[in-house]
Amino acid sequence: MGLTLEGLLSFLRAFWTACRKDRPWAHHDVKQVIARQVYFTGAQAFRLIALAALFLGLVTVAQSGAQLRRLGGADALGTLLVAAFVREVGPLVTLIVVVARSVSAVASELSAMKANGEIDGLRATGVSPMSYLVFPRVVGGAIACSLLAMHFAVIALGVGYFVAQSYIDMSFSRYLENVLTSIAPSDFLIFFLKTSFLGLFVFFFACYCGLRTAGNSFEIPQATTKAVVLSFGLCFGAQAAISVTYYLLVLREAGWTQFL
């Protein structure tokens, strides 16, 4: 199974053509598949995301709270937590969990369907695999990524408040105001790019790897591995590029024009 840029572009064109022709978002069956994908990727992974948010929120605030107390920078806590949980750590941890758990499952499921002849069966009955299989998994996966990242941020910020009480005497209203005023419109854009937008791509790559097999059963683990590796590379590379671009723009606004 070869994964090439030409093959990826061909797959993308076929996906776009099928979506324009079939309008899958208007079909009840496709909506049900989207709901099942959101449930599998989002709801069933909630406990894992909550555990990660609990641990990282505890560790991050415990380490930074003592330093902020020593330096007298309690008001910087909100800015620190927003940068950590909304802009950086939250989206990254969410995508790592999604790729390891759901992207691998989608790739193996579709490659198994290809090996069992189910894809050819769908085509024989006039059903487009792009519309019925790829579209709902891509859309449902992207929705689930955003929902999981939102839950991660809320849980981590909530844990942050209780841990911060050990270091900083701060009321909940002051803490909430500190956090909310630290969230800028650019944070929402970055959050969207790192969750929904990247979620679309990683699930698209999972479908691509799963359906590009020749229909042999021994290619199922190969497709799964390639989907996971490709998705991890995309996640780390894209998240790093988005973060670097953002901080370079921040430095330029602060007058550090030599960085651009």
Given for the second form:
Amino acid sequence: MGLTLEGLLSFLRAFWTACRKDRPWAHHDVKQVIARQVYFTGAQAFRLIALAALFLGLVTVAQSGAQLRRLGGADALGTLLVAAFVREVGPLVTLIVVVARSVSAVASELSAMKANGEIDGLRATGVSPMSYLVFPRVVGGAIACSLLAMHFAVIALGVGYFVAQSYIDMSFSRYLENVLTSIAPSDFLIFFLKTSFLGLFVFFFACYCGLRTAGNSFEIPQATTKAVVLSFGLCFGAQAAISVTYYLLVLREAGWTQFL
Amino acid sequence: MDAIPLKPTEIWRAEGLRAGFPAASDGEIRDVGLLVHAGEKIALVGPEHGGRAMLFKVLAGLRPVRGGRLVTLGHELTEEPWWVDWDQLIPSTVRRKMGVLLDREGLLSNVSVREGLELLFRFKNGDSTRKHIEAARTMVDKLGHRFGITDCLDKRPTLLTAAERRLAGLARAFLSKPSVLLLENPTVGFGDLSRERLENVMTAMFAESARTIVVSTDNLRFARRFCPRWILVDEGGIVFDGPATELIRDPDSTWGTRIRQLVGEAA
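Coords for the form predicted in complex with the partner chain, given the form predicted alone:
Every chain and every other molecule in the complex is listed next, the one we just looked at coming first.
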């Protein structure tokens, strides 16, 4: 079955039916798969995310810190860093890493299982692949996305403090206060939407692309490529849509209604 | 549409059954009708790409029906809509009564045979309390002993021989103590030296009169020995359905002549 809207809706329906009938969250074995997925997607990417956060944090704060000092806006540093690392760059870079590492791995793993006959084997034994394979990967992947993005934000903000010291004379307590007061409740919502919520969909796409192959080995790389391309498209498009919506709402609250 | 009346002893009843596509790897079947009663031992035979694999998989509830009707253990499969859920082609109450050995076994490759079987047992029973974990272990030990794969249980399927994988696949088919067994190419991987191992298992299995067994095979000697009824599938349809003796000894049948030569019997 190719990648079609009908196929996607059919897959979604099957996933919903499996969740309703099997209640996979109650199975010990499914919980183990969730934990393994969180480890593979999250823990194993910690160093890569830390490296990305280190360099991006360094570059972002170095560039913006110098400008803020020149313009006399040192107190806006916290707002800028929260916007960058919590709302925008952090979730985007995290999802890019997750898609490149984990979405491709999940799609290739499931399409290989299809080619090996393991999916038919599960069905023949009465175990739904949706419950045992798809559900834990989707849930585990979504959990890992938000953990990684938090990890990114913490490291980038931490790096930001040390870099900011070279431009602005700011104590750590003042820096921390500056950052924490810049975080609004809406930032948590944006963060959740851009990490866990999008994470659910990218892993859902990965499972869909992997399981919708016809079971031939030459389709494994094709399924992987389709999953990655679909997921990147979703990431960029959805994150942009969420950000634009958020800023339009902010502008409306500020009275700039001509943008709506 | 009126329901097809199904007697309690009927396992499958098909009318005008259609499934698959011409280009599909499992082939296609068109306008197939058959009736299988409890306790029958049946061989699905036929050439490659003749539809035998598709008929087997439809009977096993692994492929959707595209036309016609099929009733499996009282559950009717009709033409599936575009949103077909392949996981729910037959309900779990019916699935529990069936055991299936597939051509590629389908054992979970990232865990050992024991871990895979215990996991499936626990998942099917919807419980992973200590009592069920121990029950799973006991069941797998029994199956390992029954099929002679005790030494293989702690290995991953990729490290097993073809014959050992078939026996492990058989063990998996028996996890639910099925009353209906479907075996796809059960003799693959067994050579002259390992055939005795398989024959001991098969002799015991086929001796159970209450169990319905459908074997899809191109090993005609195996089919001749164990299955009194043959269903010959060719070009997407059923060419013959009846006692094997009748087909083999028919002097006017092209297939009969060919099979006689292959199994070495006289007309």
